[in-house]
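A single chain comes next, written as structure tokens; it is the form predicted on its own.
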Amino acid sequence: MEIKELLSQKLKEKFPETEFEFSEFRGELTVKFPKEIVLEVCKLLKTDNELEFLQCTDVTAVDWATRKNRFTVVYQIYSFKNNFRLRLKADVDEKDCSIDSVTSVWKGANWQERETYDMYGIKFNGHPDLRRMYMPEEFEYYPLRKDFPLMGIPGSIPLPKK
């Protein structure tokens, strides 16, 4: 059985009453759910026997800035076992701007989190230490989102002195 059916099948049996939107691009699988379920869909792929995503190796997002769930978390984990690459993918709303964390299903996915925490102002939920990367804890502002200045926002930020 190809990979995407196997997926497409296990999906099914574990989360009958979800709608699993999948689409293929030059080759590689995307998988699109609620976010309501997006940590027992990690698990059910890291721990399946036959799919065993072991790896997490990217965590995003993208603002679609006039779109009704203004955000998308992206995932793109990998099986060693499939040699495959999957990117999953969950809306998130601006009112209620969080998802659950994964870090319990894949370690790696700590320092994506907070860094897509930091540029978007998307909530982890349960990630174990949530607290920004790159920008002071006190900015108020998240410099990946649409209606953010591309030249910034002056006196924002105090700049270093020479």
Second form
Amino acid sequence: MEIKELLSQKLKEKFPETEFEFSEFRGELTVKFPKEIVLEVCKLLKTDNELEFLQCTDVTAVDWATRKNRFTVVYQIYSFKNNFRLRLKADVDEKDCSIDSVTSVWKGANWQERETYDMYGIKFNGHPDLRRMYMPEEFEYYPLRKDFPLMGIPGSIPLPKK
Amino acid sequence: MDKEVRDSRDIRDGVHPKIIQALLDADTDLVVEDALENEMILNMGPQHPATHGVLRLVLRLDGETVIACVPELGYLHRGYEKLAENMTYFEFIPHTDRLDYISPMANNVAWVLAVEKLAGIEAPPRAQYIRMMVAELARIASHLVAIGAFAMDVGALTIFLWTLREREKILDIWDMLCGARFTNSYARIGGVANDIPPEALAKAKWFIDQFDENLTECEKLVNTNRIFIDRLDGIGVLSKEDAIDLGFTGPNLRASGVEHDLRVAQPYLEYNEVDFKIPTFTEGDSLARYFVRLDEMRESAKIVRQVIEKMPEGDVLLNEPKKVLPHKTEIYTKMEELIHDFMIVNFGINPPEGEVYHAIEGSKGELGFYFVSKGEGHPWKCKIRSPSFNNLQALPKLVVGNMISDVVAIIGSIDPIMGEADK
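Having gone through the form predicted on its own, I am curious about the other one (the form predicted in complex with the partner chain); can you provide its structure?
Entire complex below, previous chain first.
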């Protein structure tokens, strides 16, 4: 696959010390890397003349519940030029539950990151407006974490004051 | 005012001097440095009729001009992603109806295509063609509501009634097809629920034949209407670069001059077998977004016509007993099918470990599902990438600098469905 080689070549050039994990499933390419370089990787992918991943389709996270690195932040990005969809992944540990925000690269990541913060409690450093997306501000839990019960927690959403 | 003048006026008005004095002493000064620099916070929604559901906007106004806008979402958040993690892939199909409730058929198709990609199966050709037909009819149904409600928001009521009359015919086709008009749940993993009855096919053919004329009639109501044009032309302009950057997809993106359509870019179903154009406008304003939808309906009608012509004969359900729920009549008569039905309903289809993202070109834009499977019957993680959510993100940029009455027009033009935006 041509774009895959181009991608790995470009990434190796820019980050010689970092190890990138490429994987493919059902024809979809995934790149995994340490969370510290997420901002630089995204900048490279967007601004590179041959890659031009101009749109951030989606940002979300996966809660693995029992793994050492509990969360994985997942980005789906799309290149109009190459008509190619790429998935980026970076592990986030529960102890240091934060990752750099990519809103400065793609403005469209703004609400997606807010939603991920709302649902998983992962903080996005440098996000311009990190508030909860769906749940009320005073809500204390993160509903999509695996330890949050499906039926909810009684009394966790207080009634509005009269 | 000097004392003599005041006294003379007191006497003339016949008011007690003490009252006059009290009024003069009271601090009644109203300091207005600049009358035009008064800002006001206005809360629009979630019960505002023009916000298409429960969208809430907090606007900062300077007179009638919007200087800041903060959308608040979550009034219809039902936690579908959490629910999906706790049910099998089959069980979630009816829930997809409630995402974009204006075009439920397309959501069903998007869900089953994503699951099929994960499970590594593909529906038989006839089922693919039927899915294409219902997805395109769903697009027409959705755009009819979009432009009707949009025109109603800016004051043209008649077109809404006329477009809903057309939409009603599509709902009738769906009624014949699966017995439900609104929440269809028609698509199945590995095919569709039942073969398309001949009368539904005939009705679809009839609908496509008369649709163009009726749509032209609807257009005539507003396309030359000076008030309608003036209220939309040049309002809410979004440039090509911003549209891509902010995550616009679908008709809204195409109105900003990006000729991108997932049906062509990454063909799914049998879209590479049919011939259609991608309507694209370069203006990027509300009027362009209206025209894109009009043209898209014509193209969809063209696709439906070709699909009906090309539809092959054959099965509508894949013969893959471990993955596909058998038809009810077979469950009642055959032992093997009964066992498979029991296993699939209780334990799910257990797709292999892995993750997929599959998106279709829904009526609002890119509707995608991202699954992480651990080889169990239910997804470990399900993310709904809803177009309305991403399109709404551009709203603050679009409305700032416009008048408050334009806010209504802009919301209508980007056509958000809150069931989908809030999940």
